[in-house]
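In structure tokens, one chain follows: the form predicted alone.
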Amino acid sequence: MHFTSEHRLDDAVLEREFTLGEIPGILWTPGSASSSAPAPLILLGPPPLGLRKAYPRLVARARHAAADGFATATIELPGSGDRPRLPAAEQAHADLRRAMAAGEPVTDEIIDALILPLVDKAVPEWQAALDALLSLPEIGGPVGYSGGVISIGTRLAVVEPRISAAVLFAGSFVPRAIIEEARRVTIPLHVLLQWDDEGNDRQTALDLFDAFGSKEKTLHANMGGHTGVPQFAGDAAAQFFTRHLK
């Protein structure tokens, strides 16, 4: 991990950009975390827009978490931002746009091609980032995961034992294989669902939630579109992490 920039935000949160190999990322630590006890960590899963476009939403979440004493970090998804495009994913996006423009159903084949290669590549990168982050003296466990793409969060919850709890955003396509994997998830979950999300298959999101094997899982559903998550839903997610990571 190589830090490339550092500055303090108005609320004294320390923001540091870094690269992990060729993967860009951002780390936020609360106040004077480097001179106090190590802060628990929340991994912020970004949307597939690129970190630059998603930055306002990510930094708002980071500041909220820092106020509760959490460090947060995010990395650029494969194929997003300035990272090289994934040819198979580009073709799947084209097939998706064609199907939606024609009013046709989005097939399992398109969803698999769009999501599964991304999950296969992103999850090991998140694990490598976690290795590097936990080696920093100002960062400690336990670790949480927050965000989408929900299939990435689901796979991480299955394969990464250092993640103790997760807040997952139901707002992306989910392959059937991921629903099967969800039965092996056992950590506490808090799932956010926007009921009128135009780009989300609500029934698939409900099927995924039902499949999760966790004994503690909460579905927090609200009316509204994809970006209309109300503030109180975010507050409930923050309280969830305070219960499980503090």
Second form
Number of protein chains: 2
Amino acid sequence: MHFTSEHRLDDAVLEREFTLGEIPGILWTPGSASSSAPAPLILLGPPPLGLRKAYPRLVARARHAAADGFATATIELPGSGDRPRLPAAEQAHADLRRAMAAGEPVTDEIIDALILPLVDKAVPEWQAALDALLSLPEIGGPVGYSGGVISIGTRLAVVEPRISAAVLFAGSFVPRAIIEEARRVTIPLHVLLQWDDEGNDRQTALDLFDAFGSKEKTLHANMGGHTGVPQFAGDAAAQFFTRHLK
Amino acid sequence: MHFTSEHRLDDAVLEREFTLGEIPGILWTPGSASSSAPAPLILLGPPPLGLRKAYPRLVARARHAAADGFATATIELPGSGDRPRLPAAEQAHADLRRAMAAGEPVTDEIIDALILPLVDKAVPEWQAALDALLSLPEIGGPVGYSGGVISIGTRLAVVEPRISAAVLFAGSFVPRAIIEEARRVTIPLHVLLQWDDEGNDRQTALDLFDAFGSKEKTLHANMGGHTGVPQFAGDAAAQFFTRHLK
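The form predicted together with another copy of the chain, contrasted with the form predicted alone above:
Below: every chain and molecule of the assembly, starting with the one above.
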């Protein structure tokens, strides 16, 4: 892990860009430059837009988390931003656009090809990022995961015991295989669903929520479309992390 | 409205029993005996158990609300507690028990007979209670409605313009006619659903949530069975009222 830039957003948050091998990432830590105690960490799963496009939303979440005493970090997804494309996913994207333009149903084959290679490649990268982040003196446990592609968050919750609680955003296609994996999740979950999300299958999101094996799981469904998560829903997600990571 | 008893629960809450015609009720007001400013009001819809059996849960909600600066009030439902039975509902209850014991589906006819006469009779009573409560100097607007039989809350939200926001508990049978009425609801709603509620049809609850016409509506689904609403879900409902009634 190499830090490539560092600047203070204000007196409360230090932002540092880093690379982890070929993967770019950003770390935000709370407190003043010299005197911060180790902070619990929230991994911010980005949307598959690339970190540059997602930056305004990510930094808003990072500032909110820092105010609550959390460090946050994110890394570029495979195939996003300046990272090399994933050929299988590119083909699936083209098939998806073709199906939607023709008014045809999006098949399980397209969804699997779009999501599963991404999950398979991204999850070990997030685990490597976690190794590196937890070796920093300014980061302590416990660790939460928030947002991003819900299939990645689901797989991480299954395979990564260092993640203690997760906020998941049900806003992307979900392969049936991931719904089966979800039964093995046991950590506390807070799932956000935009009820009238035009690009998301509501029933699949409800099936996924139903499948999670966690004894504590909460679904918050709101109005406002895919990008219209209300401020109070973000606040509730923050309270969830404060309840579980502090 | 005649007050029949009065005692302080502690320095923060005054509890008064009253009758409104033949209907018993309870009013809880925050603040010290002499010096309370008019408080916004939350109507506490009781479960159809009778106020006496429901009292421990109601008073817990009343104390929580008083701490947030709200007065709360409830009245006995038609056919509950010491009030005269509703013959049609009694028959429907018997039919319901028979159907469930035989493992048969609960028909729309049974649900209609169980719920619709109760709604028709209860809603004007709650409106009369609201008239009386709002005439008290210690009660100010705005008014919220919380809990109880969701079909009563839905009808009240449609017909009673003095109710500004509602927390509804999706934990009882819902006639199809009420789902149609729900499309006319426009006030902000916060709907609680116990995901694995053994006595509640989840799909009907989701259909009802979908039907509400409100631009701001939130569904909070949690684990824990019918009576196991988690503490944090109660806190979130309280925050909803603070957002909308203060």
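Residue numbers count along the first chain shown, from 1. Quantities reported herein were computed from a predicted structural model and do not represent experimental measurements. Note that the rigid core is defined as the largest set of C-alphas that superpose within 1.5 Å between two forms.
> Any CA movement of 2 Å or more for E22 between the two forms, core superposed?
After core superposition, the displacement of the E22 C-alpha between the two forms stays below 2 Å, so no.
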